[in-house]
Every structure is written in C-alpha cells, then in structure tokens.
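The chain that follows stands alone, in the form predicted alone, written as structure tokens.
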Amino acid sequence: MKLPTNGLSKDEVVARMEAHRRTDADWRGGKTFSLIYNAGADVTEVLDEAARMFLHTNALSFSAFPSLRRFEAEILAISADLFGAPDAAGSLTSGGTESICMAVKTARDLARAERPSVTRPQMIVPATIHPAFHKAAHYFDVQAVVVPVGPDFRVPPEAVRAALTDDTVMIVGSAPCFPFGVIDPIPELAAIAAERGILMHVDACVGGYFLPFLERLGEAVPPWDFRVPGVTSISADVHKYGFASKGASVVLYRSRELRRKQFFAYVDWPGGLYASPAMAGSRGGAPIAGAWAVLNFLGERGFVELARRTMATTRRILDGVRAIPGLSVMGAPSMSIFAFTSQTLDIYGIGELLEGGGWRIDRQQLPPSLHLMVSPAHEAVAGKFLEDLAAAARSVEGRPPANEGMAAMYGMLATLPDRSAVSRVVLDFLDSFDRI
C-alpha cells in the first residue's frame, strides 16, 4: 500500500475506520472476557472527554504541561494511600510491561551499585508469573530463574529460598497472577527476601486496583501489598481494573531512593540535559488524564461498587461453570480472574465455538485451559454465556480434539514437546503482521 496521492475526506476516513472495526471485539456488549475492562458507558464518557481534551499533549515536559504532571502525582500518591505505603514514591508508565521492566532495572542497578560481586543477577519468578518478566530480563541481562508452582497454583516459599543464589537480586511474586487469578504467598517471599537483603516485588498489574475494595467489602484477601514488611516494589495497572484508558499503570517503590535506580539522565547531549523516570521520552496526555479523572470520577464508593458488582457476577459465572458436567475451574481463585479446564472434554473445541458465538476469552495452555477476566459490564450478559458455554460443551462430548482453526493452532502448540518450535511459530505470527 502506498501513501494517497491526494487525501481522503474526513467523512470518507471516519466511513473506513468504522467499517475495518466492524470485525473487533465486542467489548460495548459485554461479549469481551479480556484486553478490554469496561466499567459502564459513564466511565466510558468521562474517558472520552478527558482524551479529547488532552489529547495533543505530551508528558516530555512537565513545564509545558503542568497539569499533567499535578496529575500525575495525585495517581502516585492515591495508589501509594492504596497500596499501604502513603510515602512510597513511583512512576506513571504506559502499561504493566513497562512497569515491570522499570522494576527489573532497578533491581539491576542497585546490584551493580551496592554489590559489585554479582556479574549476572538473577530473580527469582513463579512458572505463573507474567511473560513481561522474561522480557525484562532478556533486555536487561537478568536471569530469571523460574520456580514451579504447587498444586494450587502458587508458588511454594521453602522452593523459593532453594533457588536463591549469592547473584539473586530479587524475588517476584503475584497478586494475583494472570492465568489462575490466585496469590502468592507474598508475606513469605517477602520474609525470604529480607532476611537476604534483597528485592521484593509484587506484581500487580491485574489486582492493584481491585483487591484495595474487595478488601473494604470485607473479602477475605491474602496480605500482598506494602503493609507487609519486605515488600520494596509494586507493579499495578490503572487500566485494568483501575478503568481507565489504555495505557496508564503506575510502579511503586517503597522509597525515593530505590525509586532513583530507575531514572535516565544524559548531560552531555547538544541539545540540553535529558532526563527521564521511565523508558518513554514523549508520553501522550491523553492516558494520563483519563487515569486521573477515572480516579476522580469514581472515587473509593463508586470502585466498591465495581468490586461488589463484578464479584457477584463473577461467582454466578464460577458456580456456572462447575456445574456443567466435564468442566472445572482450576485453584481457588482471589479475584475476579479465573481458568477452566476439562479432563473429558476438548476445551479448545468449546472455545472455538464460543468464539463462533461473538465470544472473545483467552486461551491458556500448560494445562490447556480457557480464561475468563470479569468486569461489570458482564453483569449483564453472564446468563448468555453460561447457556452458549453450556451449549459448546455438549456439541463437544464424544469429539477428538479440532484439527482446524484457532482451537487446532492452540492444541498444537500445547502439546509440542520441544517449546523453540512453539517460539518459532508465534514469531512467524508476529512476523507476518505487516501483510495484509
């Protein structure tokens, strides 16, 4: 494709773009059970407006934009108040990989700054932990050392401190993590790493801005943030379950001074000093602001009410699923996350038929699994889906396994004993994205 000689109208613009979306998610519908955490058409409105208003903004300068950065540090300091650690200092960045890897750097650079004996550091991770911490260490040359988890998904303390090493520099566990929804003994790791004055971070990308209001409804919810001692650093995204727009999440550390590991500066550059917090140089506006006016807009009521709201709906869909003959939800999951899987039943197939159906879940695999991620907006629609999940269970009884389309493609790569050829498969998939 080439550029137009001449350009389009701004009718027959808006006319393409709306015609190329007809084939997306439906996430207005409810119909979207992951990338999209939709909290209602008034959240969706104040987003929209704090988009259009500061949508040609850009975060590099903080002169220029003040409001931006008064914005930015009121996310700061209402989601350190949340996380137990009204003093703890951070950073906005665009989402919970960038977060991750500020983390993974600061564990890093403290290493080199405080104990030059370690040449390659290393982290301690659950096999559950979230892929971004592989791709933080691949960039940053930091081994991570992957522990398996337990029978209930979590990742065992006394299989932890077995894996330290004199060149651990950090250890990493969930709250809660991504394919299971359950937490980590975090208290534990926690213990571990201080007694080897180490780095302790909680990945909360998914429960950051749920688990706080769970807690105020009164749920029973496993210690994970900075109110346990050891606990240094924390990873959470305000566009999960935090509502706002993509990308906004924020990484917390329990002080300033670990918090300056993770800046940038350059002073010999002709065109001024450069400095930055996070990996970007310019950051749009718009992201910002809407994390803040969702903030704002909903406030601690209206984020329990959320919370109330999508755990009701959340348990009528997990007594669904358990109790359609051959399924069965894997652990006990914390939040409002969740897999199912099926010792009989081709779960592919099933979600291959969902996906027929305008459904749109995750597929897991390592058990082969499905993957559901609540939101409010599926207050609505649980019935729906319990009945076309149902119905997807049945039309597979009795069935192998489909050996065509999406459910094919993942029970392949499930089943490949050797993983580099898994690797190799989705990198051709990346690779061809330029092809139209």
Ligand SMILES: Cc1ncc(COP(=O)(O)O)c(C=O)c1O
Second form
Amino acid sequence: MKLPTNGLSKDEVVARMEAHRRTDADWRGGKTFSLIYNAGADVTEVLDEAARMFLHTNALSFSAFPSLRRFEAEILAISADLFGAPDAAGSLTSGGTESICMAVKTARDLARAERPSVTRPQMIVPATIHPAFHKAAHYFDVQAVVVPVGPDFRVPPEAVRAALTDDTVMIVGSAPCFPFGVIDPIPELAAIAAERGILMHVDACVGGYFLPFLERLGEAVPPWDFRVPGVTSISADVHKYGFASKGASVVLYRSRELRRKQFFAYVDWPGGLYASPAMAGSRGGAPIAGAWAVLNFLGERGFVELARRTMATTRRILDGVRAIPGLSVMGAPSMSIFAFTSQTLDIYGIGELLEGGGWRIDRQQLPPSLHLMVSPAHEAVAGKFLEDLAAAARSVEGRPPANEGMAAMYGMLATLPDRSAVSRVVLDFLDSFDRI
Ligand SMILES: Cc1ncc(COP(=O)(O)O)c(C=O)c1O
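Next, report the structure of the form predicted in complex with this ligand; the form predicted alone has already been given.
Now the full complex is given, and it begins with the chain already shown.
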C-alpha cells in the first residue's frame, strides 16, 4: 500500500474512520467486559475535553509544558495517599505493562548496585500473575520463578518461601489477579520479603483505584497497599478503575532512593543532556491530562459511588451466574472481576453464543472459563446479559464441546506437543496483523 498521492478531504477521512469503526466493540452500550472501563457519559465528556485540550502536547519536556508536570505530580501524590504512603515516590507511565516493566528493572538495578553476587536475578511470581511480568523478565533478563496457586487461586506463602534462592530479588503478588479477581496474601508475602531483605511488589493495576473505595464503603478488603510493612512498590492503572482513557498508570515506590534505580540518563549526546523517568521518550499529554481530570472530576465521593454501583452489579451478575444450572464461579472474588466455568457444559460454546449476541467476553484457559470485569455501565445491561447467558447455557446443554471457533482453537493448541509450539502459533497470529 502506498501513501495516497493527494490527501483526502477532512470529511472523507472522517467518513472512512466511521466506516472502519463500525465493527468495533460496542463499549458505550455496555457490551464489553474488559478493555474499556466505562463510568458513564459525564466522565467520557470530561475525558474528551482533556484530550481536546492536551492532544498536541509532549511530556518529554516539563519546561515546555509545566501543566503536564503539575498534573503528573498531583496524580502521583493522590495515588500515594490512596495507597497508604503519602511520601511514596513514583512515575506516571503509559499503562500497567510499562509500570510493571519499571518495577522489575528497578529490582534488577538495585540488585546490580547492592548485591554483586547475584548474576541472574530472580523474582517469584504466582502462576496467576499478569504476563507483563514475564515480558519484563524477558526484556530485562530477570528470571521469573512461577509458583502454582492453591485451590483458592491465591499463592500459598509457604510455597513462595520454598522457592526463595540466593538470587531472589523480589516477590510479587496481585491485588487482585486478572484471571480470578482474588487478592494474594500480601501481608504474608511481604513479611517473607522483609525478613529476607528483598523487594515486594504488589500488582494493583486492576485494583488500585477500586479497592480503596471499596474499603471506604465498609467492605472487607484484604490488606494489600503500603500500609502493609514490607511492600516496597505498587503498580496501579488510572486507565482501568480510575476510569481514565488509555495511556495512564502509576508505579510507586516506598522511597525516593528506590525510585532512582528506575531512572535513565545519558549525558554525552551531542543533542544535549537526556534523562527520562520511564520507558518512553516523547509522551502525549492527553492521557496525563485525562487522568488528572477524571480524578478531580469524580473526587473521593464519586469513586465511592461508582464502586458501590459496580459491586451491586457484580453481585447481581454473580448470583445470576450461580443460579444457572451447570455454571460455577471460580474462587471467592475480592472485587468486580471474576471467572466462571462448567464441569458439564461447553463453556467456550457459551462464549461464542454470547459473542454472536454482541457481547465481548474473554475466554481463559487452564482450565477453560469465561471472564467478566464489571464496570458501572453494566448496571443497565446486567439483566439482559444474564438472560442471554442463561439462554446460551440452555442451548449448549447435552451438546459435545464445539468443534469450531475458539473452542476448536484451544482444542487444537492443546494437542500441540509443547508450550513453545503453542507460542509459535500465537506469534504467527501476531505476525499476521499487518496484512491489509
Ligand atoms: C492485574 C493486571 N496487571 C497488569 C495488567 C497490564 O495492564 P496494561 O494492559 O495496561 O499494560 C493488567 C491488565 O489487564 C492486569 O489486569
């Protein structure tokens, strides 16, 4: 494909974009159960306005855009306060993956500086940890030591203790994990880390801007934040339950000294002195302004109210799922994310029928399950979702597992000899995305 010789008119460009997005997920209608965290039209309008005002700015230079410096500093200070350590120091990043990569790099660089005997640093992660930790391990040459989770889908602290070696530099837990929405036993894990003098990272990418408000509602929230002794860093995404648009996450460290290990500077470049806190160089200002705008627009009361509505909707959906013969919820979810499975029904077949009805719902594996992440906007569609789910469950009754679509793909992958063969299929799929 070549760049068009003559540019199109603005109307034509817009018309084509409209046409291309016609088949995109209907997130405004509450049909997506992950990817977009929809807090309603008023929040969306605030985000639109922030994007309009700050789209053409660059946070690479805070001297050129002091507004962005201010927004970033305030987002970090608010987050540090919410997570129980007002003096914590952090960075704003493009998303959970970048925050996690930075926490892993920081652990590696601290070990390089203080523990020269460690040549290949290791971090201990639960099997349910987000793959961003494996990506970070791959990028930064840290070994991820995976510990299986227990029947409650939480990592057993004693298994973590047993996995410690002289090369362990960090223990990681989730608050909560993506697949099952349960919070790992953070106080026990942090105590092990403190005892060994190593770091403890809590991945609160999904829970960071939800759990504090659940706690204010008087709900029982297991301890997970900086109030737990031994927790040294936290990742939390403003672009998830902070309801900001994509491109905003924070990584926070208990001390400024620890954060210094994250930074990068190069001072011998003819182009001038260069320093940046995290992975990116140039950074668009729109997500930063959006994150600041939504925190200030909602305020504590707004977030508490959204958490209340989201939990009420979650409980309604949980009850509805449990009432459908053959379906069961996995574990005891700590907030508004959960998975459900079936011993008797073709769960992927149910997922495909739901997708046929316009719902976007994640399939999980090991074991097969469907995954829901509830947003305030699901309040209006929970009843319809449960009706469609019950109908889908009824229509797969007595049917053998589907032999087409996702079930077939997972079935085919299960027959491959090893995980690297599965990985090749997935990478080939990724390779195909640039075909027009
Ligand atoms: C628990 C957890 N950690 C990390 C991430 C990665 O976040 P991102 O997709 O913003 O990179 C996610 C994303 O869903 C998550 O649920």
